[in-house]
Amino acid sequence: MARISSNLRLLGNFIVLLLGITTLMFFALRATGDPIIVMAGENASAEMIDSLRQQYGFDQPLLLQYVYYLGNVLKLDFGASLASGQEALPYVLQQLPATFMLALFGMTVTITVSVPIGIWLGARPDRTGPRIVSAAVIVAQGLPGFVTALILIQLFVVKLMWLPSLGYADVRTWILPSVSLASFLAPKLIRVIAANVSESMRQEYIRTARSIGMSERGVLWREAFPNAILGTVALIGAQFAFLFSGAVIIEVLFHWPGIGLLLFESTQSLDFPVLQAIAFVIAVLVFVVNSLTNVAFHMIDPRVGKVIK
């Protein structure tokens, strides 16, 4: 029964979610302006206006719109694109892959930096090269990904010419987006792994590992870091998340055609079924997210998982 009950109630935050962010995005987004003026261009006459109106229902009374437009989401239908006259969220979902893609690769390069530098400093905080280092990562947190984009972009694409910029062809277009990206999360990564790591090497077992012959290795990789870890699952899950709605800019600036990419032009045209799209399933796709990295916490610690829940 309790089981039943919680997935019940994590049911009903979902359905809350996707009310919330469907109902937010079409009242917000008319608030911005007429997409059938951008649509229609400068020159369009009041009748062609009035006409293109009719066709996409902007005529009707906001609330009855509303009410259309519910209707439809739960139907999964978000209506064309009004820039190509694409089905919205197939257009939507099509841009997909690419977007988890890059959220995989920049994880990827994050955890692998992270880890190894979080648990060093952690393990070694009083020393003076960890203190640099430590330095060094707090001044690179406060720095922006696209920051080091462009500055990625200006090393090894302009000046060097090893790495293409733009595109998602092969191999070698994933690298400076993914490095991007990893150098505006590993900091963070970083700095939790390094407390949870050196808050765990003060702890009373750790004496008792040491006490009875374990080696220093044993006793951090055997010891300190599983105990560290559960904090860290719950920040790599919050990124991941992040990834699929933050990572716009990235996407922009080296023309990578996911969701990001897709948004910032729809912006631009005001394409309301496919900004709306967007919302839906960025909802989506970050409650599943969070599911996951509660499964995550259960499985870590079993006492943990029952208190989320």
Given for the second form:
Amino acid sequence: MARISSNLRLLGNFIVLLLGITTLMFFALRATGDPIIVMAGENASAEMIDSLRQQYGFDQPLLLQYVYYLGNVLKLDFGASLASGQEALPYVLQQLPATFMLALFGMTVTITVSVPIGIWLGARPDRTGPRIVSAAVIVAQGLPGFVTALILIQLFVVKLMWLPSLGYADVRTWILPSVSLASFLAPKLIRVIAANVSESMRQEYIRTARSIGMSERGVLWREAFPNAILGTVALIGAQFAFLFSGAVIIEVLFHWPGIGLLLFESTQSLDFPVLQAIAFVIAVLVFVVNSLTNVAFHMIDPRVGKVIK
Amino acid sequence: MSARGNGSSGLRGRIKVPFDSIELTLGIVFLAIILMLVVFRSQLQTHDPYVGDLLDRFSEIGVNGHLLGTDNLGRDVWSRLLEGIRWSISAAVIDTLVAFVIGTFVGLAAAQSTGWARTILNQIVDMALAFPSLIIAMIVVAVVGRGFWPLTITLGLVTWPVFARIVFAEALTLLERDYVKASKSFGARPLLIMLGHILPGLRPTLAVVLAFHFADMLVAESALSFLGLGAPLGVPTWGNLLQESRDYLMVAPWLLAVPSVGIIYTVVAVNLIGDGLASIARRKGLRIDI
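Could you switch over to the form predicted together with the partner chain, since the one displayed so far is the form predicted alone?
Below: every chain and molecule of the assembly, starting with the one above.
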């Protein structure tokens, strides 16, 4: 029973979120700019502008436009792209696989790098080696992903000419964008893992494990590590969700054909239907990833649900 | 901000605090250097940041009296960097303040209210947290046009939920404290409790969140400016300098290096302050989950 009602609440939140975001996008876009002027171009006559306005329904009262628009959103119809004439939602969805792949690669590199380093730092935080690396991690955390990307392009594409910089087709073009994303996400994850490991190494059950003669290695991997990983599930989920909306600049830099690149291009041409569809799709993605993170959290650690209730 | 009840320990405590944490001390020193650069920039600039000498293009670092070289129009990079830091820092200060004021207000209001009002406020915060905020910012700036105020207000308006969420959670625990309950039982007004007890109690947490948010906003500004959706064209902010450097990566790599180092240095400084404040708060037994 509690399960059903919590699922219903989740569904309610989802609907409110989508309604909120579509409403905000609708009014914000119309309050701040006139796409018809942009569409018509600089040399358009007044008649041409009027006929375009009629064609796209921009001559109706705002509230009527809104009701009409909401009706269409319910049918998942965001209208046609002003730039390409394609239906906006399929147009956006067709960019989704590239964005998803980039998020997947970025996250894979991030986790692969962060887990061993984080554990190593957390196991013996007071030794010299870990201290130096910790300082380096703090510096790395100040490095925005797009700056790393620019430096990597400069180094590997311009100077050494080892890797091609643009595109999606060649596997070698996937390396730099993934590493750029990881360089931005990993420092945070490393620090959280390290903090969790050193925290759990101080717990009572570790002392018990040691006292019954478990080896240091066993203590670290069988006791401290699983508990430290628990606390990182939420962060990994949040980082994954962030990648759907936060990789815009990386996609632009590497000309990666994902939603971020489309978003950037649509802001240049003020392509309202596409912008609205993008905001909608990203809100759905972020919500789904967040909900899945919650589910994973409950599955891994049954205590979570009970504490909250 | 009153020191009542603290007696004489208040002042001493405040002076001693920075030295309780290496991170905080380092961060403050780093940030102080940047602030000095901002304040004394007109004395430190060796050239006019906006006027270049076309005969002196792409001078390398240290050549022809240019501390950090010159760009594609022969403008002095050191002088331009100093000019841009002021812009970037003040933009980040203002978006952080906008987000802080709105977020704290909403968070306190939600903690204070009951029943329906609280549910609605929390729903709004939840919804706003799930918004892809940078994307909204990009779209709004694209439509309104780049500039100081469009950028700062937009970034503030899309990032306030960060503050609201934390203030709400913290305020709820503070409301359960005995001294707050006592004050309530004497009939103190809700507003007085919020301003007199809850807000001061939130100070350590808010300081940490402010520091990290400020760092995020510095990066956000440079990223948006880099995409051409932030600072106006021509203003040499970090993002714009990086944007301009892209076409000359081959001939003038220092055009990329200088603003990169600037961003990293500043963000590290602010992160150190955040880390230091957080570890001090933790040592005092406060839980800070950020």
